[in-house]
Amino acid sequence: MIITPKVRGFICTTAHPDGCRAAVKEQIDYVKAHKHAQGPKKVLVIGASMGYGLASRITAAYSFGAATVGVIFDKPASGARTASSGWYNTAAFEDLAHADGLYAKTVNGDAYSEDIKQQTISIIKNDLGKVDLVVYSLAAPRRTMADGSTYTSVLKTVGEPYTNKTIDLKNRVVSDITVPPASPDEINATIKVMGGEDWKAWIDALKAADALEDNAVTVAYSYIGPDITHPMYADGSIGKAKDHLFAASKEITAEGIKAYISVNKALVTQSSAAIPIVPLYISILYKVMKAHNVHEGCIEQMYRLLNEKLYNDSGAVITDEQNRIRLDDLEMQPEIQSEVSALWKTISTENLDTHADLEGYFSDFYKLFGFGIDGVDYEADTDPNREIQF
């Protein structure tokens, strides 16, 4: 079949597997062509399919050696439907790694569920014996517990509502938009699917199960930002269950295993893209960032994470006073803040292309899902069954 991209509203509904496997080897080769430390052996990546976790789960293995076990929740090909992208991400890595000799094993399932925790740590004691690193970059709206309730968590601010400009992506349109306040049931949701309580009860089942090393680490993901986006993000529903993730660490440390937040860039992923107001910063602070040099994505952010701060020739870790390993180091810096801030001012329907990276945007967009990649043949007839070894 001849795979295209089909938008709906934030997220591509269809993936090429080609073009997956294209980005996770350009992953690969940038982790390959760098310098490493001495890192991890034995990893287990939890929400392993996209994004950090997968570029997490790439600089591990081909920075380190190390083996990995990715958890995942993909959908492979039915009938004219693709595979989830995270589906041919795994499928790729995979494959790539196993011909490289590295060890990879995957798990496929709810990772909020006790029943992948308990495939997961039977695949480690079983082909690893521990792990040394663990990481949690699960990205999620919902969450079904065990009694089967579901809850839901919710994209809004705290207390009052927030206006400010956003982007109407599809039709390239500045607006300006209201987010209402979330409510207090609406808060309390969110931080039960994003915040630190399904991390602890990962850490709590591998130390229960006694399959994490004794000078184990563990990481999970954050993001702070600029005033802009505060009352979106580090001020809102989901910068109160963030607070809980980071709460989270401090009470996974003192019983044992140190556990570090990594406050990451912004940046592209599926979740970022629904996010009111956030698109717009992040195409402004491309284009910045972009003519200072000191653009990331992913890859080079994990690189950056697991070969300078977190594991590095010193031997300490490096964090600020808070304890937090500091990623948006360079888009934080004064200098790149305040030119966004003075084209946030100024920016309108009229002025998108001298003020925004939207092309910068949209590559990177249509990337998480194998399109619009160098290389690629788009017009070919494809197969999109791709299978994983479970």
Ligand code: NAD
Contents of the next structure:
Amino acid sequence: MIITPKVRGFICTTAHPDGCRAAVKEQIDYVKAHKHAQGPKKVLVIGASMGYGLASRITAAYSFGAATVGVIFDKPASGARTASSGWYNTAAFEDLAHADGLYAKTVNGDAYSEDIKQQTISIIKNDLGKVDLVVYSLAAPRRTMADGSTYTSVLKTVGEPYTNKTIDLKNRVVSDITVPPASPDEINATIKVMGGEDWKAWIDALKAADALEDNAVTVAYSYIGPDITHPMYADGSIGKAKDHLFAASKEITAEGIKAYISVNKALVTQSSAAIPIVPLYISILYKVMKAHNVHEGCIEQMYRLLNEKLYNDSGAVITDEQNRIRLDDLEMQPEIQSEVSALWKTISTENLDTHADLEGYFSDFYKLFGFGIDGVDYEADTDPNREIQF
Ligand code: NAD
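Same protein, the form predicted together with the ligand this time rather than the form predicted alone?
Following is the full complex, with the preceding chain placed first.
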């Protein structure tokens, strides 16, 4: 099959298996080329097929030689449809990890369900006994409960509507958007999907099965960002869910397992592309951070998380005064933010090329689906079927 990108709204409905493999390999090579701390040896990553979760899995495997169990929710190829990029990433990761002598197994299914929790725990019990790090990196639009009811998360404000600039990525047009406030039910649903309830349920289930080492730690990911994004993000419906995630970290810690929130940088992923206003901010941020030589992608962030912040020579986890790990330190530097804010004030459709790194944005976006990667022959006929050994 000759596979080309088919973009609908803010997702690409096709993915390229060879491109995804090359992108995974690039991340592995990055980690291999850097020095490593002493870290965990048996790692569970929930949400392991894309973005920050995939980069966490790669970093744990290639920094520490860790055995990794990944939980993903992805589709294999079928008929004329390619597999999802998370499927190809995972097939490639497993293949490359196995060739390097590393243990890697994956469970494909809904991480919110009890069934997938139990399947995962039984693999851990049979193969590894216990894990010493649990990464919770789910980004999901909805959650189905045990009784079949469903909660759908929304990306809205809380309280007042908010108007600011956004970009129509398809037509490359900057215009104003008014984001409406979420209803109380929508806020509650967003907390159910993206808050800390399911993270805690995973830790409780692992504990009940005696599948956590005594010194096990767990980490989940959050975002804060600058004022322009606050009404939409930190103070919006997703921010309420992130507050809940933070509260869950305290609860989990109080109950005996050290739990951390890592505040990560804004990056192009399948999830962030869906948030109004944020992609325009990201493309300006890329421009400024690249000019200052401090731009990072998922793998650089997760490398720093696991080799400098959570594990390091001092043996102490490096946090801010609220016990949060800050990987957004470079993004939030005052000189970076003042340049972003100056560009934000004057950005328009006409000056997009000088004010934002739209090419960088699109390059990262296509790369998520395995497109636009050097060395991959996109004209070649390729088999869309790739195996994951379950
Ligand atoms: P992503 O979309 O790249 O990855 C999400 C992962 O979750 C994928 O592997 C997907 O398959 C998996 N997943 C989704 N629903 C699932 C389900 N029901 N069962 C099992 N797996 C499921 O997202 P991301 O941007 O890497 O986000 C991961 C975390 O990082 C989120 O908590 C997000 O809020 C946070 N974060 C993201 C950014 C950013 O800019 N992208 C910044 C800071 C924090």
